[in-house]
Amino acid sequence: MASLLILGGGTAGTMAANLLRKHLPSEWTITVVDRDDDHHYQPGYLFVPFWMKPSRVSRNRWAQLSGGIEHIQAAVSRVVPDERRVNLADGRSLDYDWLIIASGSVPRHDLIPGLSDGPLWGTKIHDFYTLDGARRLAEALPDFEEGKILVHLAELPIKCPVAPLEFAFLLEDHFRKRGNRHKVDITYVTPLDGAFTKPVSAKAFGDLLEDRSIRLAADFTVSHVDNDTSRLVSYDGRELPFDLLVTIPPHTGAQFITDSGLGNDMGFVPVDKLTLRAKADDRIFVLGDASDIPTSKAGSVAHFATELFVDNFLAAIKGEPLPNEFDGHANCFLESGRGQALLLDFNYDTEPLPGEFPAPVVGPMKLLKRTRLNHLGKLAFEQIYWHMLLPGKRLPVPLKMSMAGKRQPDTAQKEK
């Protein structure tokens, strides 16, 4: 009998067991481990401050695993990959064959001196990226009428890293619904040299926020808040006041993975990108937002990798060459207020183009355009995830980004 351990219970570690049950011999055993029983919808979290219900989020996590599937509720302490053990904070070791982390990201507010340790935390300084911060946001908004809010990235990669902008289109669509939007100045602050990380994005992007009234601060790298004057504080010496601040905080891999010596600078575990094993042992491969892969931390990255590496996986334990290789496939919607959204679709090579998607001319899904079609979608895809991608149901999208209906941008600038 050989086991097979996933450490993480989220968008990749749930839809691999459930991918992997319908294709291992039932003499496998496959456990999954995780500290808690709750599995977000995090693509949620962005909605609640604005309208969506925060228990519509959240379900109970071992009820997205298929028969047949083991469950333990603990924190993970430490790996050791020379002897095939998991070690738990119970004081429990779980030994295994093979290994899948998937343990996602952190947000980390404390490496920002000021952010979540002084008395603004909670009363004039917000985020959005865990579900509590997210329902504090909600009960926060309805009583702000006037004043200067600050939607600050603090750097990259974090999860979702359109999911920002998005927050800041749909805040300027709250406080133009209210009446009041002439009342509020909103600033959208990053450590990028423009709205988003790619030229034909920041380009795109960066109109909408013009059109919008959202001012753009660029090039700026935190250094601190200052809870006595209300001040977002950066390097360079520049200062921004805020009478609210919503601010994402840099992420890094969980704290087991630093610990077990397996990851990078910031606690991702590295690995071949197109295989997502692990470059520390070959029993090991990472899924999700737990690795080093150089894409958009999302979860279709999770959902596109996960089902090329069940391939990977079946010819890795019989010693065979792994047949897939994952490209970097990202598909984001973005959503910009008013009832609409754009969508993305990039990989490693290709920055976001426009164009249409999934098919040439028909589409129907329209690239860096506004559509309302492209925010329903965005809102379909809630029960996608629940009833279609995490029980492995093959959706009826490409897992390599195709470039059938997108425009270079040289062809997209002359239609202009």
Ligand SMILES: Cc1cc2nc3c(=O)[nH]c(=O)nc-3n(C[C@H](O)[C@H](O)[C@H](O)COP(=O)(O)OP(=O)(O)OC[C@H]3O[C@@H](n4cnc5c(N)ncnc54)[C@H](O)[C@@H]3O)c2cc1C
Given for the second form:
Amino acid sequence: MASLLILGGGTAGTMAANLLRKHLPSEWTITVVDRDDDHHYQPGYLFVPFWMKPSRVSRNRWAQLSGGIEHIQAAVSRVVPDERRVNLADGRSLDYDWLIIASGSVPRHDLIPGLSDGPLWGTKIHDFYTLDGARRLAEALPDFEEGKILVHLAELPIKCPVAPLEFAFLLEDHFRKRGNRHKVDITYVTPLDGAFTKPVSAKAFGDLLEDRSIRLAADFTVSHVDNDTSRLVSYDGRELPFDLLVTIPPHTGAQFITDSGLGNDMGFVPVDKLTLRAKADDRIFVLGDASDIPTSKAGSVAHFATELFVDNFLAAIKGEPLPNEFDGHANCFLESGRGQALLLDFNYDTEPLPGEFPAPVVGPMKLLKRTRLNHLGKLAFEQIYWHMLLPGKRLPVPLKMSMAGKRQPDTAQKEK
Ligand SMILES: Cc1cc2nc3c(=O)[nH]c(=O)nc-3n(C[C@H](O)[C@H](O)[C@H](O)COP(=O)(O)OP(=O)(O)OC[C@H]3O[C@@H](n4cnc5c(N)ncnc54)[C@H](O)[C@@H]3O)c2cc1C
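The form predicted in complex with the named molecule is what I need now, so please give it after the form predicted alone.
Below is the whole assembly, all chains and molecules, this chain first.
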């Protein structure tokens, strides 16, 4: 009899529990701990301000676990690796033989002075990175007729780093459809020196911002929000006035990671980026957003990494070498408005490149190019998430990034 404890029953924790239940002997107990019973399809938050009903985003957390998996609804307060024990906030403690930390990342509005602690929060200042925030924004948008809107990315890493851009494009489309786009001035504010992190995609998204007449305020490192003058202020003294500010704040790991001495300065757990094994303890693996791996914090990453992790875990418990190496593979659709989306596919070493992404049945999907098929792929992902990804069913997508169909930037440049 051995025990596996999984901290966090979100995307990665649920997938890991369901996959491992199929492979671990029945005498193994698998227990998932989460503080609440509400599992959110977080990519849906993006659509809630525009058209998606908030209730569609959430389902019962425990109903996503297959038979033979136990669950405990409680907040984790500390991990004590030397004693292989986890303390819960309600005073209970749980022993484990092996531990998976899958506690995600937390948007921290409190880290920007004046953001959520001033009078403008919930009136002129909104977010869409929580369901409550997205719901409030859905209520506020219909009343916004004219003025300046800032869509603001505070810093990286955040969950789904393309979502702020997607929001800007959907917002632009929203006002275009309402007929008052000419009265609304939209600026995308970022600490990066361009629209995105890597050169090829930064150029593609920069061009798209320009095409949609969305201003770009780059190199903007936020210092605070001035609630008296409704201005976003940077450390180098720049001030951007707003009538509506939509901010994606800095993210950190869960508080218990820091309290357990397991986190870096942002509360993410340092791991071997190829095996996701915690550097501090061989009996701990970290899946999903909670680790410090240098790739996107995304459901797709959680998916590819968790599937590769299963064989590694089965080897680890036998004391054997780990057979699989995760390459940082991420695959994201970026909504660009007007019923289209772009597709990005990349890993630790290869930036998002143009070309084609082989997809069975529907045919190749265009990379870094706006298409209707990519948009339909993004919408279809909601059902894939609930019915295939979470239950641990195999998707027809390679777990490691493939160069098939991709074009190197110089080739792409010549072809233009
Ligand atoms: C607006 C938005 C759009 C997105 N769009 C996409 C997209 O298009 N494609 C994509 O791939 N990804 C997208 N993502 C990112 C994706 O949702 C996350 O990367 C993914 O859910 C991470 O999975 P996780 O298991 O690491 O964390 P989560 O799914 O967040 O789960 C973490 C769990 O840990 C629990 N937990 C935390 N602390 C404690 C504690 N102390 N005690 C007990 N339980 C605790 C939480 O309650 C939670 O259930 C998006 C995210 C957002 C916010």
